[in-house]
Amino acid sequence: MLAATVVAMTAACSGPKEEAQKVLVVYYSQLGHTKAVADEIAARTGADIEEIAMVNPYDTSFGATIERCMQDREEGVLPEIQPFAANVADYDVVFIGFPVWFGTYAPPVTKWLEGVDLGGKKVVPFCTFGSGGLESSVADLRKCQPNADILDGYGVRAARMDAMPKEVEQYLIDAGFVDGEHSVAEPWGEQHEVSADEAAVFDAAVDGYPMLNAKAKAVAVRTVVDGTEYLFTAVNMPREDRPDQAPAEIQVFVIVADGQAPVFTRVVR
């Protein structure tokens, strides 16, 4: 396999060019939502890219993968996974990614991350989700490869796939990887109470989704490119599916396109 090269660039679009780095994206992906974003980073940095792929496949139905993941979880095994060829050893850049399953990267990656050193190098993470998981799983990351510089990376809600092609473009200009204009995000206001306006954008933006049943308190707002982005604070309450879970404090990004509705992008807990 040739080895793709990528030039990092410093901060500063005018600056100078470091020396030409291999790139390597790695990832693993079950529905091709993570498989969409690998093949966009590869295009657009010219990196080799492999699959992680597993020796007996997880079934396509989400209700018999979360089974099965949650025995081999109480059985404490991971799935086996396909011999790998690239070597490692010989890349400056990792990618890698994964879809969020139980609030980290799926047990694939798990498997794969027991058999590599990535010491030494940079790593990037990128994955899919169905409302968060990037920044647990970066923590996860960082504590199982500790002498790898890990960037913080970048995350998508498999509901936003179509917006995934532009901010990976402007997610790789930012950290360097690629050519381009940098964006410079403006800074958060100050956490407020949230206003009726306020609360309206929140619960627009969560309706519909199963898996929140949250109340805004609180926001920060800043203006964004073709738009506002808010950062809410809300109150988790149980879900009639889960009476026992107790209430949690999480935070609630939400973008608002100029003559576009409520999204939210991503959960932090």
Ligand SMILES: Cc1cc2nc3c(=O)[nH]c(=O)nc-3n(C[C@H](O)[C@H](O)[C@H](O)COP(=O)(O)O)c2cc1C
Second form
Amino acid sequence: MLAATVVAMTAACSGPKEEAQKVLVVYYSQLGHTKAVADEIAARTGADIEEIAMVNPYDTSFGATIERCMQDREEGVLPEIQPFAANVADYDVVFIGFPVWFGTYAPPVTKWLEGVDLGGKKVVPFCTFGSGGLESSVADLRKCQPNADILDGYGVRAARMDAMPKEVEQYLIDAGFVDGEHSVAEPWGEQHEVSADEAAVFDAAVDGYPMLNAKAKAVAVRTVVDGTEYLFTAVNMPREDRPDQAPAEIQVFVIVADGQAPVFTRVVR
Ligand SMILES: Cc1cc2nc3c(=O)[nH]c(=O)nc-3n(C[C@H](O)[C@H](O)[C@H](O)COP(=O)(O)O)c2cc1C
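The structure above corresponds to the form predicted on its own; please give the structure of the form predicted in complex with the named molecule next.
All chains and molecules follow, beginning with the one already shown.
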């Protein structure tokens, strides 16, 4: 496979620094969301791309997938994956994409990571999820590949794929992989007790998401390019179907784009 060459632009006081890097996008995707992000990254960077393909793919049903994962976990096995065509050693930068499963990267990615050394490489994690899990996945990745330079990465809810192309473009600019105007985040305001209006924003954002049963306690607010972003501290109560769960404090990021309904962008547990 031909190695792609990407010109990385790194913002510096003295002006942009250019440096040729070979970039590979590796991903696993069961239902296509992570594949869409991988395709977007590869298209925008000109990187080579390779899928982690399973020997015996999961059933596409959620229940059957959970069951198989549980059984594999009990037996202490990981799923077999197809041989990989790209020689990872040829690349300087490896984007690694996955759906978050059980708060971390899905098992085919664990399997792939077992057989590869990313030491000395820049590694850019990206993921899709129902509610969140980028931070916990990246923490696991750093433990698994301690000699790699692992960035904080990009994650998006499967329910927000329409926002993904623009977010990926901005992420790639901010991380120095493509040229463009860097974003500057406003600082968060003070965390304060939620008002009735803020509680209504929170409730509207999480309404209908079955995995959360949360009430907002405190919030910080900031202005973003086309609206307002909220960082809620909330308590997630046991769901009706999981009375054994203990109440847990979570952080929930919510965006209210001008003229639009509130949506949560990620949950940090
Ligand atoms: C077995 C399984 C476990 C999952 N665990 C989580 C999870 O812990 N947290 C989460 O936010 N989403 C979870 N999800 C939702 C997936 O991360 C989400 O649907 C993802 O976007 C699927 O990506 P794909 O279309 O590339 O396969 C899980 C899905 C499955 C099938």
